[in-house]
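Below, in structure tokens: the form predicted on its own, a single chain.
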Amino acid sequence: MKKTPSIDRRQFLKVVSVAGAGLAIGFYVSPKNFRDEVAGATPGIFAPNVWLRIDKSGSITVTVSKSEMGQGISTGLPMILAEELEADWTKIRFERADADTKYGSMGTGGSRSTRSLWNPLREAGAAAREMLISAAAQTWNVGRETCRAEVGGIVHVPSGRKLAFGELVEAASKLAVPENVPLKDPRDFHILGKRMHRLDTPEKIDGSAMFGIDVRVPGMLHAVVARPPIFGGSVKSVNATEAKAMPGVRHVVEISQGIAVVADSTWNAIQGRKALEIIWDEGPNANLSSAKIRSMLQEFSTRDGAVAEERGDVSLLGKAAKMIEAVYELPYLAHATMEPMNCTADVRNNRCEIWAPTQSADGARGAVAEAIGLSQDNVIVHVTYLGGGFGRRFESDFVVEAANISKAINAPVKVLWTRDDDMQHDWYRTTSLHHLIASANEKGELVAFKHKIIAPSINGQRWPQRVRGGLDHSAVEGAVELEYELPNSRIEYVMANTAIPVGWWRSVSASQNVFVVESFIDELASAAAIDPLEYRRQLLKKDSRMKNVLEIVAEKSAWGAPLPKGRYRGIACAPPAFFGSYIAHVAEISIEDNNVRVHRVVSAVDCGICVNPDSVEAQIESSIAFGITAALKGVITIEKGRVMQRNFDDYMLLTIDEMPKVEVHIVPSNLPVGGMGEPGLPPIAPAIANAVFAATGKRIRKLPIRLA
């Protein structure tokens, strides 16, 4: 095998292409397991990731490798590198990448878009300002050390004299990138932190904005799949005789999800699908119910699990004066994003085109190439904007069924799958049970904590491997490396796995973990007579960033202040392990007719250095919203192995009269750049439920909340 050549730091930031009349920059990426390759040396192991380019206009343009589902990727990533560039904010526009594996990982998820691209970012713009310093300096014939960027130009100081970025590019392209270049203090910051306005935005408000049901190509037909109803399902037979008479439709044609049916419109090809005499193999699911699921986790309770972390001797469970018990239980959700599913495929002449919204550019053209039996090189993936995608979109299924459909019917297609598919057809979060009993002394202190976890498992199902000695690590986020000192505490974690398909829902595991702990710190303090804010604060360190997170929320949203009659507060806080945010929020609630309503939420959050104020704070918002859906409407139902939800009438979500006021509070902070798509959606159902009891003196452990 052909050794590939390694790359050191010091070759980390190359120059790979001068473009007659702009300057072009990238730069190599470290993924979470660094691999000494270059670009080029073997397909899908190295390469640039993203790209700077500056033309004689001075136009900037960002190359982004992540997708823009809403949260705002799009602009924060130019923020990065634009800051330091010394750019000019107003000269910025970016670009979004096609699938390419000179970009790294281009999965969009986990709240890690900026974490993974802030150091590279940050270097390509400051080696991109280097050498424009350098060029100015040569064309003036000056020491550089006079000279510095300032908003798209460069300064001689002494002179006042100045030249454009665009003015450069031809210069700064006959330069070697150096290396080790400086980084601005973050004080001197006069891009990132500010409120800047979206790039995104003009073209999604002028309506030019292409998500990926807006794809249109030349040529194309469109598709609908009938898939198994039943889960483990299969087509016994098919008798598709009427549903090709139909008007419009044009092929009916077999692949491994099921029958789709083409023709000349999605309606058309609905209509024939409606015509289609499916007979199923109902296959061993039949009669799996959500009844029989909550048996087996109570039944699977009973074992000793898997130890994912332990303090002390929990031992000591059985010998304090008093002892806290509870179980709580978690129900499967699905994502039911605002676009359902959809992909257009192209797959002619050994050669496969996709247009998808996919928050895994990357992993949807490896999928693509295994299915259809091409190599990646010959698979070329565009991603479209995303009308939602909160991990749903990192499945890789409805790009593989464009795929096969398009090669099978030797034309361009687009599938769309209608609201009832996408609901019955997901990857859904899993279900779970959750048994926690705590001993405390005769002052309520805490003596021992043990949490064990029953649940299925995302890794169990697709990569039995990762999961060693029965532990699935990220089934326990947000359970394990609280910051929280539980003394003597035991997590355990038992692998509990059924037929239903799960998949990663924003803040997977955390979503659930977090209600069930934070629930419970509220139910020790209640047993200890101590305010459940106070509760926290004596488990936390006193230099805790979530100690002030606390102190900044309790302040913010009045703590222990009256409140209007009728009105009533809860708090909870989640722990930054997973996503390296620290958050906590305090909502504001009343009860009608057994119906909870949240009128404010109050939310404090330490997001280390803040790219987007607006951003941050959109994100929150877009978190309380979703787990507001979770914590009061949020199930999924199953019988004789299929899903009982099909739309929006039995699967309801938060309506827009129904939202709460929102306000945010961002700690000031030059530590560390944190994630935001996820961390304040897990605090927001045990707030509201801590908020519950304080109103009715009525625990909840299930979700979703009925009081009735």
Contents of the next structure:
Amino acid sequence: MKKTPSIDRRQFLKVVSVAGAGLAIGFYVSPKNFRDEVAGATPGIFAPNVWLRIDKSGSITVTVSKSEMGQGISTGLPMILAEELEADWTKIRFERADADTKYGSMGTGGSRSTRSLWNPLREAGAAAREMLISAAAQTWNVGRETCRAEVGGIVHVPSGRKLAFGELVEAASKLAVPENVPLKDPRDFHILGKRMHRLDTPEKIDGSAMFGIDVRVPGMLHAVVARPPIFGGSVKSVNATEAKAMPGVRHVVEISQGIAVVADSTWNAIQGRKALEIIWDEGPNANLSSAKIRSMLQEFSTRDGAVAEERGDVSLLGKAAKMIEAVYELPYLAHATMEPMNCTADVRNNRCEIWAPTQSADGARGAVAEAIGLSQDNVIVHVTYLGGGFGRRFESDFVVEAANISKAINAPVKVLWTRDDDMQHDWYRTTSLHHLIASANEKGELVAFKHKIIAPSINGQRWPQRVRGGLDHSAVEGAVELEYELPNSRIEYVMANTAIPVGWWRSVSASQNVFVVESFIDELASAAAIDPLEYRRQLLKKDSRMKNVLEIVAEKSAWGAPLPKGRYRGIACAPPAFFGSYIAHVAEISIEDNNVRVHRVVSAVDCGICVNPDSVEAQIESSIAFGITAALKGVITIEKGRVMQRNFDDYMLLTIDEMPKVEVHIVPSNLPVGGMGEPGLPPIAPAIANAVFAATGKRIRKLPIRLA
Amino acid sequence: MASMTLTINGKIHSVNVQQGTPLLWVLRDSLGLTGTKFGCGEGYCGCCTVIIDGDAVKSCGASVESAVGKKITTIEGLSRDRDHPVQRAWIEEEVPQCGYCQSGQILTAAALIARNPHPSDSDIDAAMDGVLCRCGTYHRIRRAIHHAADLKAGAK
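Could you switch over to the form predicted in complex with the partner chain, since the one displayed so far is the form predicted on its own?
The next block holds the full complex; its first chain is the one shown before.
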């Protein structure tokens, strides 16, 4: 496996108070008094900070420093700024930022974008608003306390006179940027919390949205790469004579990732690659298989794990009336973004320009600079739209590879990964094995609980210095910091690394751990002969937000009421520890010919202040679709050191006829904003599996669900 | 190499490409019509769907020769001002997330309602289940197709 310097999006999770902002560079550049030197020096443009520009026509451009991969961030972030600015929403447009340290971390992941930019964008909008008020007061020669901002202009309250923002651009540009500006009371919000139409939708319905794969640069060639099919393999020898003679093929070059075939069109590059004769050095993993990995995890499960969390006295486990034990396991999964990996690079004359669908513009910039030996000042990274991200595009492997090829041929090149390339050279959601033991007293009350997670570690594989005492904190997310009050409990982790590259996959370890915990809680409820909702209630604090969300989902799904014949319900929830939002789902299923069908999902979420309800709903719908795919279909298997799946015929995605109705209920709140890109995913698989138990009495302890 | 003439979005284009090149790559690489997307290359995902003589066709599996003499519509040519009923419904129902599959979704839906002005849910399933969406916009797609059918009926 090739190690590329990438960024651990969770590294500073618990350390940096401006959570997520410090991922790439470890600190956050406060933008509030940071006048944009370039834009601010342009006559006729008011640019008090790096986040916005207002021109004389009144058009407001908000800079979006996070990648748009479908989550709606290009609308949500401008809404935050526009609210404080008192902007006319119809004047707002957005512009994607190139990689630059002035924005702080640009890494887009961990459901952190809104949380990390909430304060900076509010302050940026408020500072601009205050400057526009001062500019109007000066223009009218009145006290600024008699002026106020509203809907894209400043009003002199006593006289009713009004100047639009565009008319104040020049006067405002001459003012100093204020500090400690007042922020609005959430009760006065009139943009935030509204269903705003996404600013990126028009481009996405007429073919004009520019994804990475759509980039065209003058003189650009097209490349595909033959990469070692076996993890840890390399090129032993290559005969490129025939490939070079293929129509349109211009270059065949060896780079550290494999053999690149460069042609005048994508199709000719693909045909050229087929004509390569490569003998691979299979390396040390040629006998690796899913069965061997499973045996290794089982062997490791007898070891004592690193203690991730401990409460009370877990030795009480063996002393209670009833013991419940279970073993759970989950497979490797691919990201399978609809837009396969691709990148366009132009490395010439000690300068590098990149166009990439990346979740980590700044990470990619650093990785490319290091790989091709340039200073970061000479590496420009433009971020395109992303045809899905889900964590795959947090990696910079595909960006570095394109830069290597461009450098080798001294010409701009677009590198496309075919679907096979993408499926077989991913950074997979890791496999995992889970041993759980709990004990209960004669009344069925939980006495003690132990969960041992045996799994490969993302950090351990790439950044071993981050694993202290055998514990990768990322690997236990969703298993620790539960909202349940478990009296005596221990959560352990046994690191079991393999040669299969593992990476961030939407909701990461919570996608496994929440499935296991919420399924096992259902087992405990069943063992105690208590309704699963009631059992969860008893483990939650009385007035907790988690409990409130469960009550809402129960009410809206009519939990406990009879269902039509053949329909069954399951419930599950997920704690806010890692994404900042509380969420619960009730899934309604039926089973026919051993196939599970999900008909309806009722979801309740408390995400604090809700920026755009439509986007919150869309993210839950999306997380549910992604999670059902994993629960019912997803599995990546390894034979002879390579991935056996290659396209959508053997790595199946959900189709429209399999998509349930989704109903989302959002808890009104003025509490701090929570993340929404991921939290809807972890609880859907256990909600379905618990419904399967309700239907069949069969407990699902292995994903994907196979009833036959 | 072979020279061929294609009729795309009402305009005539001459292209000079290898015989057997999929229409997808001719549209994208030769003509710069990048709204048509590459997803899987083998007809499983439908990202590359275009309309040929009224039928939704996966352009990764259609050779350029097979499209000669036919009327090809890509997402760029569906309407002049994003005012096709399907596009209007897509905006009103806020369908796209990442947006990558949406050209294929929209063109497949447009071909459906051209032939079947009021598709039922099962008609929608049958027509749309070959177009994958990893973001899970499916139930908005369903809603938007019903809405587009209503818009189209109302416009008459």
